[in-house]
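Take a look at this one chain, the form predicted alone, written out in structure tokens.
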Amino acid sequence: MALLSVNDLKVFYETKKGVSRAVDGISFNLKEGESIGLVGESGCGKSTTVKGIVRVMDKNAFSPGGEVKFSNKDILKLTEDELNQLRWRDIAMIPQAAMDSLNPVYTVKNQFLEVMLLKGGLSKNEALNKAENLFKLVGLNPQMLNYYSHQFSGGMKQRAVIALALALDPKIIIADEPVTALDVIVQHQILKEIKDLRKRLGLAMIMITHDISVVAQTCDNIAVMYAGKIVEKGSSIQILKNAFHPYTMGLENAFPNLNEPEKELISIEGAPPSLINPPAGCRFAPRCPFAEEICFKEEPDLEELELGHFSACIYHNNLDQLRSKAKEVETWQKINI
């Protein structure tokens, strides 16, 4: 049974130019202790998805449909008081701007105390002991709780924010681009820390990233998003070994592969479409080197092509040939944007 079940979730934005369909009917499940990575370019709807799940949306955002069930309760129907009971206690978030999410005028200790006293109902001694244990858990010296955020390095800040997210023993952690602003070595350390903590504490996790190599390192499952929709989803092994959708193949080409260090990186020409007036048919068709006339007219359904592996593309046959062509630079240079 799923711990979190997202069904046909929609999150739109009111803008001066019209309604932007940022998340346009996506579905996925998350089991206890499981991790899923939402992958895609900037602007594809990843962060909006998780904001819609915990209902921490911008003022001009609204959800016209869908269902988000946690422990058999639809989060989209909860009152604000019920949501406050859910956030941090059951679902905690490592925000996209984690480097700047610590208050610079308070010590880190005071920020931990505020969370654990006000939201967790702990005594001051209990909160201090727990904060010290959490710092040890993420590899920080407990004495650093008395520091201000400017006294931490980037990697230390990230570890402190992870510890703060764990303060009330949540069942689900949402990590929104948790290592983007860090150098490669610190990225590896933080990702390993997250993976180890998940196993040790039995946490479920949603990882948001544009880097497919990050989910390869940390996630059991992957959902590839493009222009507000999921275009492919399955286990990490299935998708990284045998991608079905041309967009996923393009993403894999665009990031370094440690197993093929000399491999030439290939970019996907063009940019995602406007979601105020999204194109008819497949939204990736204008950038897809394999698009046919039907792709610009009919939107493909997300179909299960092998057990647990779904793709929204008309190409169900000759996939080996498609993958081979997708690895060639010339294939992607043929696109007329």
Given for the second form:
Amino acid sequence: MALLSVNDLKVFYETKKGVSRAVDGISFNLKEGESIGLVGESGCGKSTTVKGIVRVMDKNAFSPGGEVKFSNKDILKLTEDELNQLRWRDIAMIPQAAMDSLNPVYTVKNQFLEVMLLKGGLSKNEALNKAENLFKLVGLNPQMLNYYSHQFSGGMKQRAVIALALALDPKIIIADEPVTALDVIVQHQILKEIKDLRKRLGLAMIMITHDISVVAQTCDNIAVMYAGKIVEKGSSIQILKNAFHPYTMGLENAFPNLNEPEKELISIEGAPPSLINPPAGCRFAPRCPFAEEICFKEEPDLEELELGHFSACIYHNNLDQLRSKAKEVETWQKINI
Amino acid sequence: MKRIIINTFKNINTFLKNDKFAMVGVMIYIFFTLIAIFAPVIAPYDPHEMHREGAKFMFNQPPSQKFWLGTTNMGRDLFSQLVYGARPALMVGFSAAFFVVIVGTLVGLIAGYYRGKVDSILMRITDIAFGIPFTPFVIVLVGFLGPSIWNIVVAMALLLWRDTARVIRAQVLTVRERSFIEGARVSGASDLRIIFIYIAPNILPLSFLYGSLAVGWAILTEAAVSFLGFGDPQIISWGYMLNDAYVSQALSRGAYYWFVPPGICIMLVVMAGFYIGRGSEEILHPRLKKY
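Could you output the structure for the form predicted together with the partner chain, given that the previous block was the form predicted alone?
Now the complete complex, all chains and molecules, led by this one.
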């Protein structure tokens, strides 16, 4: 049974120009110990999705529909108190800006103790022990607990924040671009750390990133998001080897490939559409080099084309041909926006 | 809690050793506080007493063994006046600074944290406070409440929190957007807890800076108001001494022993406030600590 199941989740923003449908009907399941990566461009609703899941939405956001099931409870229907019980203890978050996530005027130890004493109900000694163990677990010297956040380097801060997220033994961690602000070497170390930790502690994880190589390294499953919708989802291997959706193909083109170092990186022209008046039909159609007339009229459903591999595109056959075409620069230059 | 207090003292101690300016500031404060407390012991005479030798009043005496700083045109001992003058200065300075810090910080924290309507209302009140000129306001208060040094404290509590409130609010606006605050909110911390436990320590150095500047401001204002002749005639302050010297034309007579000492005292106390404010940032903000 799925640990967390998200069904048709919608999160809209109330803006001056109208309602922006930032997350428009998203579904996925997360099993115990499994990890899923949400991938997509900036502004396609990745962060909003997880904010909707743990209900930490901005003031002008609301959730008009959907269901987020966690251990037989619908998170969207919980009261604020019940939610507080659940956050951090069951679902913890590694925030996007680790640099900013520690209060600069308290030592890191104080911040650990506060969470563990107030939310975890541990005694002070237990909490101290646990904080030290967590620090060891993420590869930090327990001595550093007595330091202030400015005495940590970027990578150390990220590790400390991960340890802090694990303070109350959550079942799921949500990592919102946990390595974006770090240099590649530290990125690699942290990702490895996260992967090891997940294995050791049996954690489930939702990872948000726009970097497809990050999910390739850490996640079992991938959901590719575009303009508030999932356009393709499946296991990492399925998606990285056999992308079905032109958008996924485009994304893969935009990242360097070790096997073809000579290859030019190709970007997808244009930007995601406005979510206040999303285009009729497939939302990717205006930027899609393979779009047919029907794409602009009818919105394709997410269909299972392979066991566990879904895609929302009219193309079901001859995908090999599409994939090889998608690797050519000319294909993507044809689109006029 | 005990440990925090001990730590704070340790910090203050190490910091004073490192920061010569703050050390000087603290020493000046301690010096004047002691003088204010022990004024009756230190001062050789009653500052109001008119001295005479036989039937002759000791007017305008230059400094001598008997009168260390000479006497006024009414034969009063200037050194005793100077010693007693420390009392109103420090009283006004510290009580005004206290209100400025408390009111300004609270207004800034609440306006910055809640934003929206609360913010608009508080900031419009701040704008009104900014619109009122300070010294004339004190003089008007004297008109309503009668001359007293507490007018200055009242006026500062009513008006001078405005700068602190604005600056604190701006700082709170940036702190409240940081993710550790969002994290606290999401994990169920109450508004009050967020304001006072998570945000306040981040902006305290600023409040202290403004507080120590306010000490100087208050003493300066008291001196100015007394110099203009709106002070309490019963209380001898440094400003009163300057006013007395001015009115009796000590300046044109070159009676430097009359007007220079109170001027120096005012300057020293105001300076000390600034030095301490400059250093308090370091105690309270771990980032600036030297290792």
